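One chain comes next, on its own, written out as structure tokens in the form predicted alone.
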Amino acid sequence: MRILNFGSLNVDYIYEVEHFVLPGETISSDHLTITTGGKGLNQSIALSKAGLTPFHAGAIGKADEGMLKGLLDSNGVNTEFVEMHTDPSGHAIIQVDKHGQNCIILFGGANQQIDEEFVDKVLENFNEDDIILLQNEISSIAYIMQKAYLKGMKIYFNPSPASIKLYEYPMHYVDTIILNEVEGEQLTGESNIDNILDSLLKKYPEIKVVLTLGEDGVAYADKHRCEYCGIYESSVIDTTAAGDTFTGYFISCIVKGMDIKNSLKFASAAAAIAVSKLGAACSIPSLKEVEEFIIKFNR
């Protein structure tokens, strides 16, 4: 089985704040970080760093080279398909106050370059059962996952940012959803996180669904059961790749056959210690981190 990641490159602003700048207001920034990111990137190291060897897909800026592709390299990631560009790198800029949480303005550069035509090149060295993940900060999305279905692949989809677009994918080809409350809210009208899992079953009956729920942890649900997962607590710092952290190290354990419960508490304790540090790739927990830390929160 493959894992292929076709998804975001970026570069990340990250700026520290003692609040979120309000309309109309210039602020000053603390400190500046200059880092990785990109929810496509982020996830991949994710999975790496959770014992396996995945696969990237997508595009960046030629002067970018060495920072992203060498960060997936150099972190076990499979880059044969990262493909260069003229136009600039996908970058974000993030404030992060003094409470740890963030806000994020996304430009999409070289991310919204991927055409039908590289889908295709990337997809044709993908079988049966292997496993796609994306999510949806690139382009060609709706293309991709009509494409590895058709190929039997297995999707697993991450929708954020949520956006308008969302409405025209092919929801029905997903196999399983990992989403957060907003997520969940602006892709069925809902608030309730009941109504939220029972509206994605009701649309797409054979979907898989994970709906992180910041500090109230983490549910899952399918047409046959429903599980609920609480948090480990940690200090936190910077929520940046909470949610990239937990898809990967979700994914990990489903790969290696873990049961959905024991998943969901792997992949919390896993984002519990990527909150606890400042940025995003770089906040992101190895397997021994994630073992050691659950050995002694059980303590």
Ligand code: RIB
The other form holds:
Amino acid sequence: MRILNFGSLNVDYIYEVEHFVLPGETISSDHLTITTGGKGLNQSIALSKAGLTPFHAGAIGKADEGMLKGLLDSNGVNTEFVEMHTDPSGHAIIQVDKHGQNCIILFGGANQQIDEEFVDKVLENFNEDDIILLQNEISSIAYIMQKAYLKGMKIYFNPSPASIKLYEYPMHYVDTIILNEVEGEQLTGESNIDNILDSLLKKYPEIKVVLTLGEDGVAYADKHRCEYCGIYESSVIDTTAAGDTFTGYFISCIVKGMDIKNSLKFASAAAAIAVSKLGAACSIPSLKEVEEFIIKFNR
Ligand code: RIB
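Shown: the form predicted alone; wanted: the form predicted in complex with the named molecule:
All chains and molecules follow, beginning with the one already shown.
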């Protein structure tokens, strides 16, 4: 069993601000950090730090090869399917306020140059024993889902960021969807947690749903069962990539054979560590850090 993450790679420009800029307002930031990000890249790093050896497929501008592909390589991610483009890489402009909350503007760049030809070229290397992970930051998602499903691959989907495009995707091909409340509301039109879960299961009876609830923990539901797990308290510096850390760790726990409840707990601990550090990919903890954090927390 191999895991392929077909996803975005971004350069993140993180501005620390007193408060998020308001309409018509100009504000200054005293701290700019330029670092690696993209929900795809972050999730590949999380999978790898959690002990798996994922393949990453995606597209970047040639100028960022060292920074983006280099980071994946140095973390043991297989990058043979990361393509170089003459277009610039995707980037994100991230404001982080004094409470550690963020807001993000995305520029797709090369992430939006993923075409059907490239998808076919990548997927011909994978088969029904393999897993594919997708987020919502690259082009051709519907096509990837269709092709991967026809090959018998198990599809994990993190529909982030939520957008109108979600309605075009063949979601009935998805094995497990990992989403937050905002994405849940966008997909179902419901705002109550139970209603989001019910609505998704009604629409897609075979799907497994992992619904992250921020400070309120995380809920899991499939047609047989429902589970809930609270959060691990930690000091919040920057919530960027907390969801990506959770996703990578949750999948790796499941792949390693851990049960749902313990996978939710383990992934929540990893996300709690990520929010205590500034940055996206660089805030994702190692397996050892997560294990030590859980031991300390349970003392
Ligand atoms: O989930 C966090 C990520 O969202 C950032 O790294 C940014 O690049 C955007 O994709």
